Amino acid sequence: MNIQLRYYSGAGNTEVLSSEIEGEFTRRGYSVCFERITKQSNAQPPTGFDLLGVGFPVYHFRPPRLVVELLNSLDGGGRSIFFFLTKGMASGDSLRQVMTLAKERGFRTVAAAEFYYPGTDALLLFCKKGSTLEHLLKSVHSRKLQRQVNRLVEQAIHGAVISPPAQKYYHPLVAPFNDNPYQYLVEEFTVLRDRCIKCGLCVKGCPRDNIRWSSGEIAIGLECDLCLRCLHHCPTEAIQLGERTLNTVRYKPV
């Protein structure tokens, strides 16, 4: 069975959690490609595939728009996908939505999870280093977690078919939020030149290719789906949003 698994990740959850799901699958026998989702990938859309695995955080009460762009661009035919995310609180109907999409692009969807990690947006844009409300977010993880990966596996290798879930009861009250409402922090991208060590890091991790080197320099543009992976990632902190994130969490997943 040819298994192909495509990951969205910005601060990193959802790439350790790929890593997990990858190596149960591995365990049981079977090879897997799998690679994250990007802009740069989504060009190259995953084919000749049994059974496709898509993993996302949850953004918003939504799934990252790269992760919605793959799933258009995508003919099922009649095979099997299955989808996992991560999230910090609720979820809201984002694994609703994707296997709606999914079943009209003509897939078959037969698991799906959700996994509990701390919020990265949260702990950056709220909490100081070092306080009570950083311990406790970063205290947040799926209990039992190696065993809703195996659950995962086992079903998307032997499962039966699955609806979309039913909307959820809170649907209405965070429907307002679905989009993004931190977009006006793309203009408050800030690069302490003083700090920048030039490693590259932002350049290579952002998923929309929305970092470049300009004349020598880092340059953020304003395609940003503000997934914050430039911010978690920078050795130096040298990125920054304004004066909010000064002394604020950096979280890289263990």
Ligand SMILES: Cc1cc2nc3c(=O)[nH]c(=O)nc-3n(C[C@H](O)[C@H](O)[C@H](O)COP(=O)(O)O)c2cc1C
Contents of the next structure:
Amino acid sequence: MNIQLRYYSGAGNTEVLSSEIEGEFTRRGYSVCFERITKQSNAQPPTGFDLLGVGFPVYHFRPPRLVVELLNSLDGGGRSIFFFLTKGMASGDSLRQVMTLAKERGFRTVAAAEFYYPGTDALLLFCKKGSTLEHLLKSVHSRKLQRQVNRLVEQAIHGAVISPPAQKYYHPLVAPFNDNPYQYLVEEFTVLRDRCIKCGLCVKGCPRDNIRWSSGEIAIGLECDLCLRCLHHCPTEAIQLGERTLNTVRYKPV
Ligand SMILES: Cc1cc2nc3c(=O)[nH]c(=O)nc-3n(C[C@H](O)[C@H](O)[C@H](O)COP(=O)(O)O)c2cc1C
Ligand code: SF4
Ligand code: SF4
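Return the form predicted in complex with this ligand of this protein as a structure block, the form predicted on its own having already been given.
Next comes the full complex, and the chain you just saw is listed first.
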């Protein structure tokens, strides 16, 4: 069976989970082709697979744009797909949305699961370093994670079609967040020149190709998904959102 796995990840939670899932397939004797979802990788959608796994974090109760764009570019042709998502608190109708879209694209969804991980938005935007809130948020993890991963992989291999979950009861409450509530932050990106060591990690890591070199300096554009990878991973905290993130938590699970 040709198994491919594509995952979107900002700070790295979904990346870590994807490795766990890939590891479980490998333990069962399957090899998996494994790639991060970015603007560049979406230009070469997966081909030749029998089973496709798609992983993503929930951003404002929805899947990230690049995940939706990837699904929209694929023709399922009756093949199997499974989903896994990571969330800090509440996923809204994210799973329902991707499973419905997958069906429209001709896929059979055979497994889906949600996993709790620390909220990368709350850590960066609301947590001072060393605070109790930092400690609390970093302790958020799915209990029985390994059992959940085993079950997901088992179901994915077994291949029976599952139905999308019902609409969440709180859907009317989160519907107003259909527009990204963090969108205003895109204009607040700042690069502190005296802190930047020009390592280029932010340029390489941005899923949107939104960070570039410009006359030897880092320049951040407005095509941002607010995945927060550049802020969490910059080794010197040179990337900031104005002054609001000067003493807040940076988080890197990998
Ligand atoms: C911009 C943004 C919006 C988020 N919105 C939600 C949300 O609506 N619900 C939720 O449970 N978690 C939310 N989170 C938390 C992430 O889903 C969670 O931390 C996830 O594990 C991040 O995965 P990643 O590190 O692979 O990007 C949000 C995080 C970010 C950066
Ligand atoms: S990751 Fe940080 S230090 Fe490295 S080039 Fe980007 S802004 Fe500069
Ligand atoms: S600029 Fe930063 S936050 Fe925006 S998409 Fe790129 S890495 Fe993510």
